[in-house]
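What follows is one chain in structure tokens, specifically the form predicted in complex with its partner chain.
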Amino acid sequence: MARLVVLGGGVAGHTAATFAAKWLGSQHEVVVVTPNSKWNWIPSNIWVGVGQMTREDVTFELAPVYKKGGITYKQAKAVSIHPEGGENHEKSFVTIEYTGQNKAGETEEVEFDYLINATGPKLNFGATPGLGEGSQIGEHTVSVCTADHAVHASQELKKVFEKAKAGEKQKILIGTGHGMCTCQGAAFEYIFNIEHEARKAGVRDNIELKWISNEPFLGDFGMGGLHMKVGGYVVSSRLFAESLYAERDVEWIIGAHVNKVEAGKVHYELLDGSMGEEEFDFAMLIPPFAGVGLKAYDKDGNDITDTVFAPNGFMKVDADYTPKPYEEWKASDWPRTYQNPTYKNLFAAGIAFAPPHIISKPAKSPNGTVINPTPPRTGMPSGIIGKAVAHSVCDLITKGENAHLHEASMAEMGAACVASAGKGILDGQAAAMTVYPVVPDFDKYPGTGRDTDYTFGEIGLAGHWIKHILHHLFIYKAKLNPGWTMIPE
């Protein structure tokens, strides 16, 4: 009997664990180590953050689902990986620390034959003074990155709306809280959902909305933007993003590195080196992401974290990490199998793998401050990678060490993404987008880097319906309800 341990029960880890358990059956064991007792459909946190959904709408208990799936569930966080084994262990093992199941604080060493690291991001609020400490959010701003954060955000937003209703002018600032953030799409959704709700509540006239982000242009989204065919033209996402901001009266500050947050005020540096300040009554700033800080040790207990992980804490996989200038970046730099090059029984999936470089054009201010979005690894690529890695591990277990590994390069896969711009069955709107491929390939598609036959975007009520249906569909799938394997990632 072989044992696969999956670290992280988010989009990538849950997909990997559930498929692996199904494919391996009861002859082998799949263990999930994840610190939360509940699964969260993160994209819908946006609607929780504007009071249109509750925490219960976007989460469910993991234990019964893992029981149904035949998966061993350990409510714990991984602390260190020991790929060579160690004292009392011939086999590889991972040290975990329980966070629940009546064992909080207890540690355990779990042996494995294969390990998938799908621990997602550390929400690195501590990278910006005043934004928070470590992975804890501070008191000056709110977040929608977790369901609990989103509930708090909605309570604070309610107070702002009440003041606006009473005739007090309110200023809302939404965007990224550092020059090297990703996930601009989430902030984009949040600002337009607030705008939609403010109009519905009749308080829009008393609310000033402002966007602040590290993108070099609106619509970059950490992917260098995208070009799509509209009305016979091929146009940049910048035109569409600017159009939406102008239509909804949302001013923007872009190319900004937020370097300090105080009560009611952010300080920032722009790409041209100038400094600025912006006041706010309510702010939601996405923190930068880092790896969750797992350590790695060899058989003798020597620290080999640098061998297994990149300096940003994400796990090294089969990417080409050779530093090279932007002009020399290639689609082939991106990983295909997500296997660690040193320890072949370690894999990473979703946000946890270290990308070879960013996707957007790198940029620095004259003061040397890096201000560019880091690469997004959204739900669909995270799910597809999780499934591909699970497939590889299952083949390695059932067919032997030389089994062919499954591939899922972000430079060869597309992504469908629906960005909500307001919730409502009859008056909601969302920008429905697809990009193909996620990482542009300028050799294959000179000019835009992408296939414009499969890269499109449009805003409307239909997009909202799709977003709403996806909410139910993905929660249905994650609960392993009948037919779950038929629903694509």
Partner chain sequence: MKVEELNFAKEKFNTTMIPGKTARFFRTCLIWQFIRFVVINIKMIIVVGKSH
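Give me the form predicted on its own now, not the form predicted in complex with its partner chain.
No partners, no molecules, just the chain.
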């Protein structure tokens, strides 16, 4: 019997573990190690953050689902990986520390034949003074990165709306909290959902909304922007986004590195090197992401963390990490199999793999401060990669170590994104966009880097209904309900 250990129970990890368990059956063991007791459909956290959904609407208990799927579940966090084995272990093993109430603080060494690192990111609030400490949000801002964060955000937003109803002007600041953030999309959705709820509540005139982001232009989204078909015409995402902000009376600050947060005020640096301040009554700033801090050791106990992981803490895979100027970046630099180049029994999926470089054009201020979005690897790409990696591991287990590895390059992958601009049965709106490929290939698609026949976007009520349906569909799938394998990633 072979054992596959999956670190992380998010989109990538949950997808990998559930498909692997189905394909391997009872002849082999699949183990999931995750510090969380609940699964969270993160895209709907923005609706929790404006009071349109509850925590219970976006989460469910993992234990019964994994029991149903024949998966061994350990509520714990991974501490270190030992791909060569070590003292008392001929096999590779991972050291874990339990987080559940019954065993909290206890450690265990779990042997494996193959390991998939799908830990996702550390929410690095501590990277910006005043934004938070370590992975914990601070007292000056809110977050929608987790379900609990979103509940807190909703409570604080309610107070702002109450003040606005009483005639008190309120200023809301939404965006990114550092010059190297990703996930602009979550902040994008949140600011427009706040705008929508403010209009519904009749307080929009007393609320000033402002966007602050590390993007070099609106609509960059960490993908260098895109050209897409809208209403039969090819337009830039910049024009699409600027129109959306202007129509809803949302001002913006772009190319900004938030370098300090105080009570009611952020300090920032712009790409031109100038410094600025912005006051607020309510702020939601996405933190930068980092690896979760896993260590790695060889069989003699020597630290090999730098061999297995990139400096940002994400796992090295089959990408071209050779430093090269932006003009020499290629789509082929991006990984295809997500197998670690040194240890063939290690794979990474979703946010946990180290990208070879960013997608947007790199930028620094005259002061040397890096201000550019880092690559998005969430949602649909995470699910597709998780499934491909699971397929590879299952084939390695059942067919032998020379089995063909399945591929899922983001440079050959399309992705769909439905960004909510307000929840409502009849007045909701969402921007529905597809992009192909996620990582632009300028050799194959000169000029735009993408195929405009498969890259398009629309905004309207239909998009909202699609997002609402997807919410229920993916939670249904994640619970392993009948027919779950037929629902695409």
